[in-house]
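A single chain, nothing else alongside it, follows as structure tokens in the form predicted alone.
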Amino acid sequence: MSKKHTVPRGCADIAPPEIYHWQTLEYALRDVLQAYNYQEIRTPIFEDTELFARSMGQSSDVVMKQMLNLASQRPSEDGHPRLSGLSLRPENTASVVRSYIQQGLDRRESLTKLFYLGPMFRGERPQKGRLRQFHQVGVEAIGPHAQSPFLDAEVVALSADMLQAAGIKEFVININTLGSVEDKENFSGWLRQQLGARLDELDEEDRGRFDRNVFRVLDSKNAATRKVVGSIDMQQFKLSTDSQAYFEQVLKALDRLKITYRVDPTLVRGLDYYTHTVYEITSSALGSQDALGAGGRYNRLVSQLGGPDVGAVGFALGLERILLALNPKDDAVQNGPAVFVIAFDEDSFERAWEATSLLRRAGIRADMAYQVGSVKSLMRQANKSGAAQTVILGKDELARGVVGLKDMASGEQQDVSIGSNDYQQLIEILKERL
């Protein structure tokens, strides 16, 4: 017996009926994005490794531990795989910014509003809500006119509206500010002073984070580290007056929209490119992996990647996380045809196939039994399909120039004339019923 292959660890097939939950979610999200005037962009699923290292930071956990690098087919001299310099995208902000620069979008418009939807890849230790291939929907607002605090508030509002459109009613928006680039550098130094005196109390992994990127220590899930972080009074560090005023405007804008949020001074987002507003959305329905999505402002990233000095802000939501929080039931999915066509004999089969094809061309969701059989077996197939209406053809129907049309809910059946090949009356009746 040939070996059976299975899906790679940390990945998942999305097949019917589950796929219909995904499609329903994606349609709902796209409607909200359209209302906010965000346009779709599709970038490659792999980029130069250096792009992600420069954008996310060489010391970030993603770059150091989770990047999935592509290998060349030609091995190195020692027989080991030769890295190609390409990596599967662990997130999509860097790719969108790269495209923004390469396409010269800053020369076309003062504010470019883009969204993406697709798979991302990280070398995670697979667990519920954390996969090696996962899917995100996200937005990036970039351009000379992207400096306004009201744009920060807009992306927070947009992410909240998308979650509500998806059907998630209860979630928490945690928000904070890192201030300007200078504020962030000063904050980093202040944190090193606060944590440095208690370095021996930190988990070993967090001591490594302290050396590489002190902000990552604040994201730690380790209980001992959390205790140390919790004892630090973050309010002692003061942002510049301008940065404080900027953040106050963001919060006031959210208040005007009656969006509930919680200011969390420990929320920093570990990626290097963030400045000013950062936020994360969580849901208690997800357990320990409770993040639905996150985002913030990253004004310097475009210029760091060789583009103009413009503002930028965005976010990403995890589709798997949203569906986990929703926990939709497959038995509620209506995914079958609206009309099912059956033929009782070979003489009727060709006309049944013709009828099915013409119903589809008329915009009616139709399918058929691709073999003849007994009345009992064919009606069992029609029932199993979930179709609301069944079209029936046999020798008797052909002789009379009709088809039988059965309403599967009521059980009532009527003859509908089709003549030699005129299905218009059948189409009109079906459109009226459906």
The other form holds:
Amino acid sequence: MSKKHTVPRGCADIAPPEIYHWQTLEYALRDVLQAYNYQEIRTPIFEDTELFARSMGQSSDVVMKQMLNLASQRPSEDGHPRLSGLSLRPENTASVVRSYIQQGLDRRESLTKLFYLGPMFRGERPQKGRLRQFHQVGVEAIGPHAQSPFLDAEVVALSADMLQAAGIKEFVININTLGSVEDKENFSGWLRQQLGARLDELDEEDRGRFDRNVFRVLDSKNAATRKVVGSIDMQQFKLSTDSQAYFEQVLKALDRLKITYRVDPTLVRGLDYYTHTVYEITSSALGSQDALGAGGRYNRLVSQLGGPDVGAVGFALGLERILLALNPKDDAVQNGPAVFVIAFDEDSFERAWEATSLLRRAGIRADMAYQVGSVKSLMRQANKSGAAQTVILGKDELARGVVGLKDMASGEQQDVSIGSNDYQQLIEILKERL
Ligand code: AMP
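Switching conditions: you have the form predicted alone, so give me the form predicted in complex with adenosine monophosphate (AMP).
Now the complete complex, all chains and molecules, led by this one.
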């Protein structure tokens, strides 16, 4: 026997009935995005590897370990990031910013509000809620007018509204500020001092993080590292007055919308591009991978990628994680035809074929049995389809110029004239009933 292929590791087929949960979710999310006036953008699923390395930071975990390079089709094995060629996108922010710069959008509008929805790829070690191909919905608000603290608050509010519209009732918004680029540098120096004295308590990986980018030590999941981090009083580090005032404005804007949040001074996010506001949304309905989404401000990214010096803020939510938290039931899904057409013999079959096609062209969700058979077997098939109405054709009906129309709930059956083969009466009755 020839080899059976299976879906690649860490990937999943999304087939019926599960796909209907995805569609319901996507429609709900799109409605909220539209209300906030974000426009959709679709970028390629791969880009120059260097784009991701420059935007996320060469020393970020994603670039170091998880890039799926098209040439090698493997994440790097030697511990060094692959910086050449093309890579599948591990996230979409870099691509959206690349597109913003390429199109010169800053010359066309003072604020560009874009959203995306699609697959992202990371060479992760797969586990529940962590895949190699997963899906994100996210937004980026970019432009000369993207500097307002109200926009930081807007993206937080938008992500919370999207989760609510999806049906997620409980989630926690953890928020923090990294301050301006200068603040971030000072904070980095201060952290290095605090952690430098206790390096022997960190494992090798976290010592590596300390050397490459000290903020990443704060993201560590290692218990010993977490203990060290937990014992540092982050409040001791003082941001500049301007940055502190900016963050207070963001929080006040959230208070005004009655959005609850928790300020977490250890939240830093592992990517180089963040400045000022950073936030993460978690759900207790998820296991160890408890993040539903995350985002923040990244004022330097556009200019770093060769674009104008404009502000930017955004977030991404994980669709698999939202669906895991929702755990929707398959029996709530309505996906069968509304009308099922059956024929008992070859002559009637051609009529059934024609009738089905006319119903479809009239916008009625119709399907048929593609083989003739006994009344019993065809009715069983009609029942199984879940259709509310069954159209029945046989010699007897043909002779009288009618079709049988059976209401599956009541079991009542009536004759309906086929007219001059246009099935007009049938279409009208069905449109009324459905
Ligand atoms: P990140 O850019 O890593 O903060 O990702 C943003 C969100 O995308 C996370 O909060 C998750 O909901 C989701 N996400 C990230 N990586 C994965 C993954 N490997 N599998 C499933 N969802 C993911």
